[in-house]
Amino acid sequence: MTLSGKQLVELGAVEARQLIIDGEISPVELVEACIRQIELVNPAVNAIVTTAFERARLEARRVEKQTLHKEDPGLLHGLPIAIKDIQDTEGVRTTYGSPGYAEFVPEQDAAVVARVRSAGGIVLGKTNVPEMSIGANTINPLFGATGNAFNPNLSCGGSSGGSGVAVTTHMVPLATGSDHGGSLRIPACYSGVVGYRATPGVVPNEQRRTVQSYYSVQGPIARSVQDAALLLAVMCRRDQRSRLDPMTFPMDSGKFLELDAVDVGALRIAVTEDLGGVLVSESIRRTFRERVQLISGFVGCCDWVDIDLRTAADVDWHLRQDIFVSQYYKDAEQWDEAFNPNIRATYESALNTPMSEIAQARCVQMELYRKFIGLYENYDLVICPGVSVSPFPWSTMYPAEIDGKAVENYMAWLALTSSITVLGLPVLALPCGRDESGLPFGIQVIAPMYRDHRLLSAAHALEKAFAREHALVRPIPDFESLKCAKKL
């Protein structure tokens, strides 16, 4: 099979892997095509901030020899992958988006990166993040901003913004990310790709500092649900370092390789546009209602439900304070004035918050979980918008206001995603056409805890149904305009 460079980079991960195994395409050609795409498009969006091209070329040649010798292929056999720049990569610069780590080159891969490499994945580079990965706008003092692939002057979301943009612009078919209060889901929605936040404990995280927490979940970004499931199957493998994360529980990671056939017409879906009253712009509400109207035409039922998560944002703020003290107390004295203001604001707020308030927040967290989980007695899934506002200029850290209502801090506009983090439920960001501004629009598809395989299977079925409806089709960037755009 002879494919052009353009056709090679358009391949999905599952398809490309099979073509490599069958000898139809060369991993060397695929890597070279992705490198060329990075060189053409990345200057306009600044998604890849560190490259590992020469090492990638060597690894591609090694995979090619393995294919010729009929060696057993890994799950990511020959696939180019980008790694979020908070996940350590042995021999490849890892900066966390912070000047203090500008020249840091780890001696060991993070466990999730080691799993990617052992599965035959080829690391092409590192993707941009907010400093220390805190914030939903991907900009930092070391590399600057990552622009939205559909308008580089606008935000791509965050904190896995570079990963979302790298995948949607065909620089790589897969990228790793992580999610605190929406860091996989927001950039996925702003880039028109799939981001998956698994049930906490599905993907082991040996760098966890807090014993039990729904925060700091690592996960995949891809252009399809099936591709995301493939990378998840690798990221969640149990190995020796998995034991360092006390939230890791026994499971068969291979189950994500085969998604169930789900009858879309039998799906029962609960719908909410604002989780009971959190801040969501009118334009996003209108787009969501239009999408629900279309979706209701091919599912079993699509019912608007009453669910009140208005207190979840406050719970998130208090739990976030608790997490930030455990995460940063050893480093706080070394912060300079230019250090990430989001981290500083949360940390300093924590020091002035009574322990009783944090304890009360944990009690409310349990109450919210029990109320929300009751929805699944009658429904298979819950859906809501993925973001509260259309992409805004990246020159502002976050929207100052939404429909005239002031946004109090960097988390206040993220309640649609952070509230689901509070509940600890698995959630998938699914592309759902474009919004009123012509920019990508995505929804969150939410399932009960530990039902990750069922969620991925149902989302895959929805994705196939969306592909048949013009208004729901995954948007594609204008690559020619990106290639001609000035350097960001």
Second form
2 protein chains.
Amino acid sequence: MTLSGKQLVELGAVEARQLIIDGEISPVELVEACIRQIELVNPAVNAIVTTAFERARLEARRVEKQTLHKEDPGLLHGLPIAIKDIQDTEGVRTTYGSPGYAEFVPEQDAAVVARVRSAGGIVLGKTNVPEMSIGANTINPLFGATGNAFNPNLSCGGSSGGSGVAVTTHMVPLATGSDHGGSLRIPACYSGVVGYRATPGVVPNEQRRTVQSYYSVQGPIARSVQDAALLLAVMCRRDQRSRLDPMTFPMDSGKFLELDAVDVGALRIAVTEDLGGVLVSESIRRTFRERVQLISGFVGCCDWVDIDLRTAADVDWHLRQDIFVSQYYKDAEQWDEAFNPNIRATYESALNTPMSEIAQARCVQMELYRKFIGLYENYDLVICPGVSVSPFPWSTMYPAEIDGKAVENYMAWLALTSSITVLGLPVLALPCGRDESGLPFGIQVIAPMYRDHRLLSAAHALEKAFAREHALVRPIPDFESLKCAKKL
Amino acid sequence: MTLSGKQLVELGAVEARQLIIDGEISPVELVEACIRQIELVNPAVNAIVTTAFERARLEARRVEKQTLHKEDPGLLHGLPIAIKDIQDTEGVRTTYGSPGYAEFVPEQDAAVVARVRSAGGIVLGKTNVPEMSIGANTINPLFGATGNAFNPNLSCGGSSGGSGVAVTTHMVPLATGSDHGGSLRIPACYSGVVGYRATPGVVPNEQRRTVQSYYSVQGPIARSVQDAALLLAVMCRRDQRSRLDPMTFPMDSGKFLELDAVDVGALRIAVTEDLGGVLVSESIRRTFRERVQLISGFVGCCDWVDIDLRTAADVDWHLRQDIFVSQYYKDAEQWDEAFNPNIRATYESALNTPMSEIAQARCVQMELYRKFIGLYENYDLVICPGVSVSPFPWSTMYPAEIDGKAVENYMAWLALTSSITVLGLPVLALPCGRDESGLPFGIQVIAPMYRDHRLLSAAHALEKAFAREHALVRPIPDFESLKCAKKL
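Form predicted in complex with another copy of the chain structure, per the form predicted alone context:
What follows is the whole complex; the chain from before opens it.
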């Protein structure tokens, strides 16, 4: 089997792995093809900010030998992968998008990275993030912005923006990300790929500063649900360092390798376009309604339901204040004027917030959760749009206004995702055609706590159905124009 | 088989259930024997504050018929049980130990109670608690104090004090409890019975006000580890209401019915008498050291280890402040002067605490956790004393001083238990002979998160070994003197 470079980089992760194991393609060729794609396309979008090509080539040759010797293949056997630059990579510069770490080279992999490597994944490079990964527009003082692959002048979302762009542009089949208020989902939607925020505790996170929190959840970005599930199966492996995270409940990580066959015609779906009234542009509402119309043609039922999560964004802000104080109280003294204004604004507002407000927000959180899960008595899934507006210019930190309404701060335009974080529920961003501007459009698919396997299985079935409807098909960037685009 | 009343009330839960199923004893006789025991002994100790005898008799007759008809027996088939008065019982007065609820009769069982009933458990009554279950001495303005079964002038601990006393005095084989800072463990130690605080999330708690917390954990009190495991298997069942608690991770509750055979001679035990320096009386230290000497004679190893949890009590106080604000901010306006001073003191101190202090406490909590679990690289279990002092007179809210050192507040004398809550680890209170005053002495047996089954299995093995050593044997109250004691 001889595949061109273009064909090699188009391969999905599950498919590429099987071809490597079967000796049909060489991991060395695959890595070279991805490196070539990065060299061609990355200048236009600036998704990958640090590369590890020489090490990747060595590792690819090692995998090739293992294959020849019929050694047991790892789950990511020979697959090129990009790592979000908030996650430490041994020997490879890790900046957190911050000038303060411009030359930092970790001595140890973060546990998710170690799991990726020990499964045979080949790290090609690090993907761009907002400074310290806070904000939903991928821009920082060290590397500048990552451009949207469908129009490099526009935002690719964030904070896992570089990962979303690297995957949609075929630089890599897989990338890691993490999600606080939408950081896996927003960039997935803006890049037309799959991003998955699992139930907190599924992916052990030894770096969390507090024993219990829904922030932040590490997860996969891929071009298909099955590929995302493969990377998830690796990221959530229980190992020596998992016990550093007390939320790591016992679970068989291998179960994500086999998704159930779900009859899409039997799926009962609850639909809401704005979670009961959060900020969503008219244009996105129209697109979502059209898509729901199409989807209702092939699922069991697709009912518009009453949900009211309008107070969730305020809860998120308070919980965010609380977690930021835990996260940053040791560092705050050293921040200068240039440091991420999103972080400074949240932190400073936190210091003047009485703890009773935080406590009340926690109670509201519980009330919202208990109301929302009532929906699952009658429905398998809840769906809503993933982002409130079409991609905006990355030159503004966040969209300044939506349909004439001013946007208050860096979180106010993304209540669609942050409200789901408040609930703690597992949620998948699924590509769903293009919006009215011709840019990628995605929906959030939301399931009950701990039903990750069911959610992934159902999303996989939906994805297959979407592939048969022109308006629902996953969008693919125009590579030729990207290759000619001026350097970002 | 004809058993006397005395023999019937002595039966353990697992044994009694089997005898009922085999038709060897009648559930009606068992219930009558327990009622008789309550009538004889309860006046001296005041453990059970509300009874449900007529309903219990009806239910016992129903179970008897089910047995005759060979219907599938429930896990608690015909077993008399007492419910902590903080847990709602449908049709049976539930006061939370508070005059404000003196006549409150819930219309619905709390979920743990519903699970007990649907497993065939027969609720005989409600057990006494401090007001709103806050405090480790069981006394309240509504029912007064519960006396220690080994000396009714002394405290039985708390907050599940009535449950501990009801079980040790053979009024019931099983009782429910709950544990915030030691509320299952302290009364278990003071009554010479087993109390079990499972990993948070094992027992679904639909009444918690916040989505994630180690407070408060519901659990079993029994006279043996196996009986506690039986009740746990019922309390932790996943049902319709479990999903109201987002911490309810997937788990097979049935696994607690079969404990593994553990070779006590292979157990590696880490030992600390004071968690690195928390307040523990000299007398308790001496008793603990003697017991460790004995235990080291039959386990694999029993090593004194360096642990430093001295900052954990302060963390607990801050987390407690935080949770109290969530729990009580709606009610605080209505409190009068007589309301539980423990709650008022914690709540009022909370309002003046900056949120940065709480956030920092959370970070310290994580650091303590990560250091502590390092012990489990070399040891299966950690043990330490359960309570810092021998039972004290219940007429003081808490021991005024320990070895001449003043005790600062209602939490300062129980850092041995509250510090383990801060870590979140599963912990079992195991009876271990008597202290220097001839009163029950118990140890805490602590395992890693989610290793509940292993912990129960190991504790079961230890318990069997203890039964062979005179100084380690579970103490039993002097029933004759209790029956003659003056009414408490």
